[in-house]
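What follows is one chain in structure tokens, specifically the form predicted alone.
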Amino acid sequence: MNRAWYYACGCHYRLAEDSILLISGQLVIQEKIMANSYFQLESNLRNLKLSGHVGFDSLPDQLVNKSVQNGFLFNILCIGETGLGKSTLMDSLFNTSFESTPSPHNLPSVKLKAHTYELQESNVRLKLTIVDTVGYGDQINKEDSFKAVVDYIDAQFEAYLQEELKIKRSLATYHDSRTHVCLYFICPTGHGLKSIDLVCMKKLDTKVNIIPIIAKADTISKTELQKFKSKIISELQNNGVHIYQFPTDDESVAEVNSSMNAHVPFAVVGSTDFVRVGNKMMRSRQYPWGTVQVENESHCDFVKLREMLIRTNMEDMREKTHCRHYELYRKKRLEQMGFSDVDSENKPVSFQQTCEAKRSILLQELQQKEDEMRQMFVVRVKEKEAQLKEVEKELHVKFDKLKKDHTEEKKKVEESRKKLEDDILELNRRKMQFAQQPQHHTLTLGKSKKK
């Protein structure tokens, strides 16, 4: 059964899975059985001839029908500087208008905007998510331009991992937002890649399938374009950047994919305008000196990109995203959590043993933290008691001083009161004396008459 059948049915086919439920950690982990065990099992099988028709040869049809019924999804990440034609190329690839708004050049940082669309071709439904990097490469300091992109991809992996780790999973209805392919738009300078391009692709090559494309390829002559392509591939190889290679292990598509690998990076042209060419209306760009036909392979590599991206290798990109990039992220995250398939002696260890060991270590750490907190509490209580005693001592000193002052003040008041009483008694005594003395009144009516 070749890979083309997998593309048709649209399913992630795995040889075997071992599901282990971790109740204490609410963790469900899927571990793949080793390939050599599968081949040993396959070698032990006996080949029998059927005496009649059974009907399991309809399994491919059943899978195809189920996949068509459920629909498919595909997530594209477009990275490139503002004005390189990312939105126009998406409109051209899917022969529709996504009605995107132009991005300004004065954004302080890079932002990612995701838009999801429901497309249908014949009876096949596709849920397409296009993620655009708004403001990429517009800042003066481009050192952290890739950080927002890396954080977005990791966030989608983490969301899928958390859904997968739930006890009650709903992966069948979960909207998988993991990025399946990254179209990296290269500015058509003709002088090679910029530093930001190399740094960003180097950060992303282990997280997503990268397909570099030369945007607005109609601005470069064919001779310069071939030299530009060769220089891009040389710089990618010299800097250890791994881009997506179309698979050649399936004999049905090996020849075309091998030839297409030699055309990477694709030089593309997008357009939202239609120009009549002969008897057909075709997407084209009209210039005073001629017309560039988007779907003409002698003008650009747009048709090659569309065939490789959508028609031939879409399912392979989805499969590589799940089996390679997501598995690598999942492995690192589980190792950060402390889980491993082998112990310190490199011997296989069961998941239950790992869980019990982690639980034991966790209990020890909790007990140690409890003892430390208890000791800290005792120390704090003693310090507080010493502070209270010091405050109490100060209060006693203050009270004694106030008591002494009060006694002295009371003594002064008593002395003043006694003196006041003595003055009152003396005053009363003098009043009585004055009252007992005889009083002589002399009234002068006037001068006496002279005789």
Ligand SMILES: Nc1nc2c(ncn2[C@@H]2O[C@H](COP(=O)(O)OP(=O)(O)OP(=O)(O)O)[C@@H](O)[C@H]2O)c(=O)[nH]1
Contents of the next structure:
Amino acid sequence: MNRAWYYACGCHYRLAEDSILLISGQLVIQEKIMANSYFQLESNLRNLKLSGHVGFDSLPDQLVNKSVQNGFLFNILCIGETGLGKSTLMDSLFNTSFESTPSPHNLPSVKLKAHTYELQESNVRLKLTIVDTVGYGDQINKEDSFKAVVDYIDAQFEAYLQEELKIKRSLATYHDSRTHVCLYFICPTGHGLKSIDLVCMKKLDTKVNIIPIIAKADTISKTELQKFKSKIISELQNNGVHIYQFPTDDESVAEVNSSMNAHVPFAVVGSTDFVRVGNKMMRSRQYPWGTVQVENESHCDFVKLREMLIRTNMEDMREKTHCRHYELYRKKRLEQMGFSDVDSENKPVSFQQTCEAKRSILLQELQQKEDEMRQMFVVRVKEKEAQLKEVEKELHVKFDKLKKDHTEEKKKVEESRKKLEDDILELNRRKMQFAQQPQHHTLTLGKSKKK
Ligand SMILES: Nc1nc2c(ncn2[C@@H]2O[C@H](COP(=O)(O)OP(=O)(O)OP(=O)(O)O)[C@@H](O)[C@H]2O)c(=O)[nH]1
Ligand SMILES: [Mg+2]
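Since the one above is the form predicted alone, can you give the form predicted together with the ligand too?
Full complex below, order starting with the chain above.
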């Protein structure tokens, strides 16, 4: 039974978990023996022959039926400069029209836009999400162009992790938005990769399956194309960028996949127009000098890309996303949260032990923080008290001074009052004296003045 078959079932089928192993067509039953009070498993594999038909040979059909019932899910991220033909290629790949609108060229930063579609082929339903990098490469400073993409991919991983960590999980109905493949559109310059391409792919190669493709390959000549492809591959290798390799460990697809690995980066052409060739309408691009047929393998690698992306390796990409890229993210995040499989002495620790250890560390930290805060509070209170005392002292001094000034002022006022009273007495005395003097003296003075 090959792995592609399991993939076709759309399940992460864990053979070991079921304790039933199919090894080279032989049935092996793994016996589980519980030792002492531990759940320790001791393996004792024995080959047994069945005396008649039991029925578990229908397991593959059960899986296929279940998967078809549930439907499939695939998420594609298209990274490429504005107008490189991303939307046209998506329309061509899925032979439909996603009715996307052209992006503006003047955005201050890169934005990621996701659109989800329900597609159906025969009785197989596919929930397809296409994520577009709007404004990628349009900014003068392209240094941070990759950041929005990295953040988007991480955000999808984080959302899945949070769902997984919930007590009541709904993973069966959860819309898994983790990116399964990144189609990186390379500008058909013929001169190799731009630095933005290398930096972005390097940042993403541990997070997502990258398939680099040469966009608008009809604008580049046949001989130039081969040189361009070799240049791109050597630049990727020299910069340690790991692109997605079509798997060769499954014998049913090993040959085709290894030959296709040699064709990467695929040089693709997309079109929304159809031209009649013989009695068939073919997706093509018409030029004054001839017609480029999108699905003609001697014109471009479109068919190779479609075969590899959709028909042969879609499930492998989903599996690698879950088992490699998400696993890496999850491991990093859980370590950040303080979880580990081994303790400081490299001895295995259970989740519960880690939780308890973490809890006691947190309690200790809390206690320490509380003590520190208490001490700080006492110090602050003492400081405040000292400050208040100082202020009180100053106020006392001020009060004494004011009191002294007031007494002096009062004394002065008293003296002035007394002096005033004396003056009034003196005035009254003089007034009386004046009134007792004879009146003519005044008249005489008046007459003499007239003279
Ligand atoms: N020569 C050539 N032109 C193409 C190809 N694919 C698309 N185009 C043309 O390029 C233009 C932009 O195509 P789109 O598919 O809108 O490009 P895009 O990358 O989605 O653009 P934005 O979403 O605006 O960033 C259109 O005029 C297409 O007809 C191709 O393979 N070769
Ligand atoms: Mg577009």
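Positions refer to the first chain, counted from 1. All values reported here derive from a predicted model rather than from experimental measurement. In this text, rigid core is short for the largest set of C-alphas that superpose within 1.5 Å between two forms.
- Superposition of the core reveals a Cα shift of 2 Å or more for S416 between the two forms.
- Superposition of the core reveals a Cα shift of 2 Å or more for R380 between the two forms.
- Core-superposed comparison between the two forms: the C-alpha position of D57 differs by less than 2 Å.
- Taking the core as reference, the C-alpha deviation of R430 between the two forms is 14.2 Å.
- On core superposition, D400 has its C-alpha offset by 6.9 angstrom between the two forms.
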